[in-house]
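Here's a solo chain for you in structure tokens, the form predicted alone.
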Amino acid sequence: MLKSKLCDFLGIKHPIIQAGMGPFSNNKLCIASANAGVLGLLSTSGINTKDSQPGIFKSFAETGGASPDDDKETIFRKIFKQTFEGTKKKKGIFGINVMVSAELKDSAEFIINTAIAAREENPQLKEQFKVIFTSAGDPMPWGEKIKGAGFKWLHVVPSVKGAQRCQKAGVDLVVASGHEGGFHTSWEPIHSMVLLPAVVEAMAGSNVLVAGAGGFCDGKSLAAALALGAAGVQMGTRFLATEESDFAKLWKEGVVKAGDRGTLVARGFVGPARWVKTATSLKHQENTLKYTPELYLDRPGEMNEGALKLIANEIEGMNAVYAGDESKALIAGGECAQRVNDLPKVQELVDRIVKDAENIISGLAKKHIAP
């Protein structure tokens, strides 16, 4: 059995995250990723979309077991209690994944209170309901909230300064992004290649555990990542795309035809954003380039009125999505996308990429190195 030290840190049975991808549902695919062996984590940023992105909303509340007429925190009672119940015969283990940056710093606080809330008045989903993995902002200020409440703590980054920063903020466990990530996507373009290994080296001699995010789609490069030095991978497009995801069928649709060379970056809600090349998209990259061109230069640029016709245009776009207008629709999707060609179970799509990375990592001494 492929084991890890992040499978004993979180008591997971394959060294796998599925990565808790937003604003979308995807409170379905979590528990059949617990269930599968592998660290679920749900969304939990499609609570803010009731007024933009009513699709997403309805289909947020709806999967997660609640109505979108139920107040913010009983939907994420009802999703915690849910999640909880679909995993307790297999004991898998869950968290939520929170934006935290300064913009969403409010919605932050109520989300990880209300999961607090949720674990202390039952006591038996802290046998579960284990993690809280904070990403877009600064870990700094949550350490003693969320450590102080029992909850193991990851953190996503996209450099070695951020991962200095969450050893020194208290952080369990950094996720180390590559370029390749979909959707929300760094703003140096540091690949998977050269981001995993050092951070593994700058966190040499620390109890800050390791894995990595942005390109990990199946055997071959959780293989890879383990040869780096990780103690495991997250991965998010991969998972989008199974039987089970609660993703729109032409979100689905579309990462399994995206193809070669089949994603472009352009505007993201909160900076890049990893798109399936569409020509909504390439429209969407013309006018990134057009209106925000300093998004190419690895820096924020103003909130101006060109900013807000693109921001507008997103919208749109996975509204869209929703709606099944292929025509106007925007699909965020990592550059795996052009590696997925199916939709299989989770539990089918674990045990595929497991036994594949044991047998490669079993055969390399007999099949690459000489007698």
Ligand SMILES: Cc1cc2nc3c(=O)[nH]c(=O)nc-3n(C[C@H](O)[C@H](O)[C@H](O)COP(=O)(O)O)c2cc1C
Second form
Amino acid sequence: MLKSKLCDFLGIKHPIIQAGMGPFSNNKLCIASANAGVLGLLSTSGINTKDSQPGIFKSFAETGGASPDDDKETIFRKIFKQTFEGTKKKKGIFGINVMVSAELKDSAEFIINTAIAAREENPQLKEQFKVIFTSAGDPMPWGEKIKGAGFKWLHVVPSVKGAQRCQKAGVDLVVASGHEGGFHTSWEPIHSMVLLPAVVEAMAGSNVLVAGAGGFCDGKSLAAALALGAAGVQMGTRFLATEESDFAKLWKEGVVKAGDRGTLVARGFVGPARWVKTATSLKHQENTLKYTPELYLDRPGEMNEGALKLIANEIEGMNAVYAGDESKALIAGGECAQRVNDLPKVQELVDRIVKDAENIISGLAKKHIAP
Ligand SMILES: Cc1cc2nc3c(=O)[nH]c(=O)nc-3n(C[C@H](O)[C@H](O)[C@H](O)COP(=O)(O)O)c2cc1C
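Could I see the form predicted in complex with the ligand next, after the form predicted alone?
Full complex below, order starting with the chain above.
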């Protein structure tokens, strides 16, 4: 049976994290993942779309078992309750992904406070709602609150420098996220094959665990991550394309349809983002180069008229996904979309990934080491 320190640390069966993926709450996906023995993560970013993208906000609330008319705290409480109810029989382990970038600081604080309060009120919830996963910002201000409340703290980083900052901040596990990953990517891209072992080496001798993200989607890539010294992997694009995933049909199918060289990087809300290659995303890439070329020089550039045009296009592209309008849709996904060719049930997927990884790992020595 495949085991790692990640399994012991979180009390999960398999060394896999189902990535938090906005803008849905990912409620059904999180429940299915936690019940399949991996860490299930709820996304929380959709809570910020109430005024800017009401259609997305509605989906966020409804996939979480709440109503868009509920106040924000009630929405989260319903999401946590529904997740707990759906996982308590199998004692599945879950958590929340919270973006903590400077402009989302107040929102992040509110989400984390709500999570802490909900957990304090229900001791049973404590056994399963174990994780706060912070992303997209500086980890430094958050340790006392998160760890003080008894949560396990995970944070995602794009660099060794970021991992070292996490170590200083007291993060328990860093997810080293390579440039292959879906949706928002880092400004200065490094791919998993270099980033993951570099972060593992930098964290050696400390108590900080390391998982890989970006490009991991099957038994082969899980086995590779373990060989690179990781305690496990986080998978986003692969879990997006599952039967239980809360993502819109067009989004899931867009990932499955992506072929060879099937993604590109262009502007995406707060910075560079990886999109599935379509006529719409190719045009968006062209416009990114035209209006905010600094993006390809790893700099944000100015918020000029061109940048605003791009944001409007991104909003339209996301809304088109929900409306089922393929001609305008912008579909976020990782490079591994080209290796994702089906929409399995989460349990079947996890079983397949783990079995393949076990076979690969046990077969490697027989195949390559001479007696
Ligand atoms: C559609 C989509 C939405 C995402 N949304 C978020 C998010 O809200 N917060 C976050 O930290 N990461 C987000 N991510 C990144 C994932 O958490 C994960 O790190 C990434 O998908 C891993 O790479 P992979 O797609 O190759 O598996 C998103 C990824 C995708 C594909």
